[in-house]
Each structure stands twice: as C-alpha cells, then as structure tokens.
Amino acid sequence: MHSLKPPLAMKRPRPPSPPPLSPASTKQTSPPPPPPLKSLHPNTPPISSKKPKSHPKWVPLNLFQTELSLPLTFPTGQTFRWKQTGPLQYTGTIGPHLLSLKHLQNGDVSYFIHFTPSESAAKLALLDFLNVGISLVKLWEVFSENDSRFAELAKCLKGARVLRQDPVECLVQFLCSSNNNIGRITKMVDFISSLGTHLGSVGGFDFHEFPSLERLSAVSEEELRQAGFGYRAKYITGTVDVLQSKPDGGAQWLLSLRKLDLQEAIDALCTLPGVGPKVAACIALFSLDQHHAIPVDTHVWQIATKYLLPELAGARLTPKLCSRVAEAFVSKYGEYAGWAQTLLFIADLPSQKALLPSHFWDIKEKNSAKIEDSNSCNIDGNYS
C-alpha cells in the first residue's frame, strides 16, 4: 500500500510571497478549510479518525460432536458451574474468562468469548479445560472392542467427554455434593461462585470467576450455614484452612497431586475435612489427570453388579467392595477406565435412557456382537 506521506527527497514548493497589505486588508479573516485529504491509492477507503470496532463472533473449535457433546458433558454431574443459556448452548467461566459453547447445525462445536483479559489465553484455557489432548473417538474404539454393551452405548451417546477442571474449583464443588441433590448442589456452588469477581451476565445468569482460597478463607462457617450449606459448611471452611496452611499454597499442593499415583492422590485428598474415597475419586478424575479413578457410589455399584460383577448382586456395598468395583472397571477398560465409567454412568441416568433404542435394556452382554446403525441412536434431534 502506498504511503500517504510524500517521499523524503521531495520538498513541498513554497507559495509565492503575498503582496503588501493595504490598510483595508489588515482585517483578519479565517483561512479557508483545507481540501479533504485524498488517498494516493484508488482502492484505499477514505481516511477516518475513528478506530474500527471489533465484532466478537462464534469461532469454530474444530471439535466434532463425536469428540464433544455439550448436553452429555456439562449437565451430567462433572461440574455445576456451567449453565444452559440457549438451545445447545452452555456458558461458564474458566479462570478469568467467560465463554459460551454451542453446537452448530452439523453438530460441530464453536465458542464465543464474552469477557477475557486475553483472547489467546482464553482459547488455551478452554482447550485445556476440555481435555482436547485426549481423543475420545480412539478411546471408545478400544473400549468397544472389549465390551459389546459399551459399543452400542457409544453409538447412541456420542461425545460424553471428561473435563479437566481447576482442582480448587472441583474440590469445593464436590464438597457441596456430599449426600445432596443437583438443585441444592447448584445453589451452593452458585453462592460460592458469587464471592468471586463478576465477569458478566449471559442468558439471565450472572457469572463470576471462582474465588481464590484467600477470598474463601474470609467466609465463616456461620455464613455458609445461613446460606443453606448445613454440615457441609464446616467441611468447606476446614478444608480451606488446611489448604491455606500448605507451605507452597493449597492451589499448588492440589496441582502437585497430578504427578502422583492414583492411590497416593486419593490418600492425600482424604486428609482434607469432608473428603472421603468417593469425593476424592471424583476430584482425581475430573481435575487431577487420574484417568482410571472410579467414583463408586450406589449408582455405580448397581451398574457394576449388573454388568461387571453379577456375582455380587444383592451384597451390601462396603469400602472393600468399592475397591473391588474400581479394580473391575480398570481390569476391563484399562488406564482410562474413568472415562468408560463416566459414559456408563451417564447412560444410566433417566434423562439419557430416552436417547437409547427401546430394545437396548433387554440386551444381555455378549462376548461379541454386531452393531448395526440405528436412527434411534441419532441424538442430534434430541438435544433441544
């Protein structure tokens, strides 16, 4: 593009000297306005002093529905901080970034940044949060080869991905989940979240950056009890106090658990007030890269005794049997057994059973099975 400045070697010619002023011409007059500056290039638009406005837009994430299904990932018990803000659209915060995700008509996923200090940092945080370094399709191919029932589920419930959350955020959420229901858990998590910096509002919901441990340490047990936390209030304040006392800080201590073996990470988490084996396994799976962690509750116990350990059907779940269930999952599905268990858990939820073929629940597990395409497995039309 040509420069609007004249070449340095050229000098603007001086205008001729004006004639001497007569007495009548000594009256000052305003000089005529300069002619508008024209571009030296015919295709250059007129010059304006206004800066062009940026137009935020939905950006493709290059993730297909087989790698990420938003309805099968966000409202299924991994996190309680993301809200449905539109058809096939979910909104939440990752650190200081407020983002929305939605499915396009073809099932692909795109994202929209509502607020961020850095767009590049927001995208990196989003990709990390979604665990995109792990191919869900490849994992499910391996699982399906070893489990005919899983193969059929995978055909019908595509894209149920395991998230990689911030450990502090994940820990506090699952402290709220103890012996609780989704509605109350969500209200508690919303209260905790509201203590952080407000980042914006989308779809009628307010979104906040999750509060730091320092901010949480200023909240008393009594305040939490008044907010409806019940006995969980002492677990949250107690855990925050323990984390605050860690030499390198509680957030760093939790992150360091990603480098430990699973049992070491579970044992470390169980030293925190209110954290038992099941909550520890949830935190390990959803935030600490412990991909073969198996959170065992009565729901998972029923799945295990029906499909993996039928000889234990009718037995009472004990800590020893919890370990046996976890071992059974790992034995069948390997080092990413937690991802397999997540799909089996989701498939057993009443809200998801409707997406499965009517004959599915009458099928008994076989050593091998031919999986045929079925229109009833197409969940695109069932999202809205």
Second form
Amino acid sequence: MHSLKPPLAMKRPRPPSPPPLSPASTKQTSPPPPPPLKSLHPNTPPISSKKPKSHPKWVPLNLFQTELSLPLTFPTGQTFRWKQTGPLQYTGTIGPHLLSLKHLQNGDVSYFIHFTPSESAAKLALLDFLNVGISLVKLWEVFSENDSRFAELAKCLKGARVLRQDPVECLVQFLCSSNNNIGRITKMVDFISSLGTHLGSVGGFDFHEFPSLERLSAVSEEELRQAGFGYRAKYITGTVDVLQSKPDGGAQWLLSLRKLDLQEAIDALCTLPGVGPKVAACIALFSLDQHHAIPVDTHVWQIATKYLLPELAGARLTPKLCSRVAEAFVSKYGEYAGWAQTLLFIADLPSQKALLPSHFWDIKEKNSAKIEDSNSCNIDGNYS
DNA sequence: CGGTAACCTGGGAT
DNA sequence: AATCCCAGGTTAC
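Instead of the form predicted alone shown above, give the structure for the form predicted in complex with the DNA, please.
Below: every chain and molecule of the assembly, starting with the one above.
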C-alpha cells in the first residue's frame, strides 16, 4: 500500500528552462510565520519552550469505531492525501489545518492539531470533513435489513465512512486516478500538493495545504508531463482553465453543485476535460453531498456482476452499463447507496479480503456450509 | 448513438 | 531480457 519514500515525492528532471514555478520551492507566499527562535537541533520536538500556555494534545471526538474506523476510511481510496503516521493514526490537512487522527484503546477517535490559524475553526472543519452529522450505524442498519451479505460484511468492517472533502481537492485527485494505480496516483497527488503552502511535517511526511486554483493555473501541461502525469497532464491544466473561467470562480462553481440533483451535478462535472462518469461520481459522492452517487470502476463492476446483476457477468464495462449498475445500487440501497457501495468496495480490496472469512466471496457454495457464525470476524474491533 | 482503439507510465507477470 | 498486461477511465474515431 504505502510504497512511498517520503522525501522523494516524484522524480524531478532538471528544469529545461527556468520555470515560473518550480515544484520544489513554493515558498513565495509566506507560510505560517515560522517560530522566531530557530533551534539548532534539527529534530527538536515541538515542545513549547516559549509558549507558557499548555496546549491540550489529543482531544477525544466522542466518535466510536462503529461510526468511524480510520483504517477503513482513510487508506481505502477516497483520498490520497492522508498518510499513516502511526499504528492507528493518520495525518492530513483540511483547508489550512494540519491534524492527526487516531484511535484510542477503546476505539474512540481523538485528534491532534499540529497547525492551524484557529483552533475552533479547525475543529469545526474536522467535524464537517468527517460528515459527523450522518449516522453510519443507522444507515448500516437499514442496508443490513435489505441485504444479508451486507449485514455480514458490516459486522466485520465497522466504521467505513464517506468523507466530505473539498471539491477542488477531490476533483484534482480523481483526475489523476484514471486508468492508473494507487502508488502512482499517490505520487502525482503528492506532487500537486507540494505546490501548496507547507503546513508542517509529521512522521517524516511533509504536509501542504491543497494549492488554490490560482496556484494550479501556474503549472503548465509540459511541467506536469515531465513530472510523470502522462496524458493526465492536459486534464489537469484543461480543467483548471475551465474552472478559472467561471464567473464566480471555479471553487464556488464546484460548491454550487452541492445544491443540484445528482444527474445535474454529474453532467456539470462531465463538461470538465478528463472527467467522465466514474470520476464525476467520485467527486459527487466524496465532496458534493451526492450520497447516492455510485462510482463504477472495474472493482465495482466485478462486485455488481457477482452479487447484483449476475446476468451481466462477463460483459465489458461500457458507459451504458455504468448507469445500469448505478441504478441497481440505488434501487437496492436507496438514497445513501453510495455509502453502501463504499463498504462493498472496501470489502473487495485485497487488503481486506485477506482478513475476511472466506465464505464472503465464495458465492459458489451457497448451501454447502451454512456457517451462521456471527463471531467469525477475528479482526473485529481490535483497537488496542 | 453504441462499441473499440489510443493514451502516459511503471511495476509485475510471462 | 523483451513483451505483454494491467491499474479506481476518458477521449476520439
């Protein structure tokens, strides 16, 4: 999964000509005012040697693992910007805030603010990002009533939550994802991220605020190609250009899609170069409150033909069939179908599959062994 | 309009 | 070692 060496985000060929914006150094605009006293020791801990005010460290969120499992939420494909910085700990940015989340012994989640312009704003942004207004437990109860397989999976994989990301950030990440693999997507996203204001370093990873459209527009297609983006380079620059041309700004335009119906939002997103049905659904579900958007990729296609539309097994994935799959999910799971799909998708990931009792993905033997073994989830809730 | 090849790249399989 | 194939797709014939 983490095939990355923190220091080198991407190979950086020599600048062919003095570029207006070198990916390596993006410190023109002043980041957070650095501490006036610079310690000579490079590895000084962030001990408050000059700040008398004791800064509370880890703050409990009152969110338990049935509502939020970090390992099932952060490294499972919704975002490529959060890094694992501890056993049950992930670190990333939300807007201008840099923070870590981790599970306590009892499964509860707590957070630690590494940097923020405003502590209160950071907490609000965190709660919004985590979509805490939506009760995962209640949703899953309903899904489970209508789908016994979901019910079984839900017992083992608690807390797989859908995040509420910033639309621009989400869009650019999934532009990178097309016909690509996780490792390279992560490297590309790291490269883009490095264009934003540096917010701090945790566990050997550097964290940056996601670059604004204005900063993104300073990067040329050629620079992106040299950074290894391939044909996706023109998707990025093209989409940024279109967004920049919106009357009220691209960020605002994207946010306005939160108020539209799903199909309208999808259609609007698909006008952007590099955004097709799959990427549009990802953006809609992960950042635009479109809870019944279904990102149909090769994985979901496999799942759907196995459990939902067996009559389509063997067919190729075409745009037409994409919507068939999406419809099937929505008619089975309802207005939060995207949240149901998220769990099914995660259950199908190799990393999770290996941990699940084998009968889940052995569809063949349905009657052979009726193991109604509710407690067969050995990995259940081991948050200590 | 629905079905098929290119498209960048790098890692793993053959 | 040289190719082929594929990976959370989109676009262009």
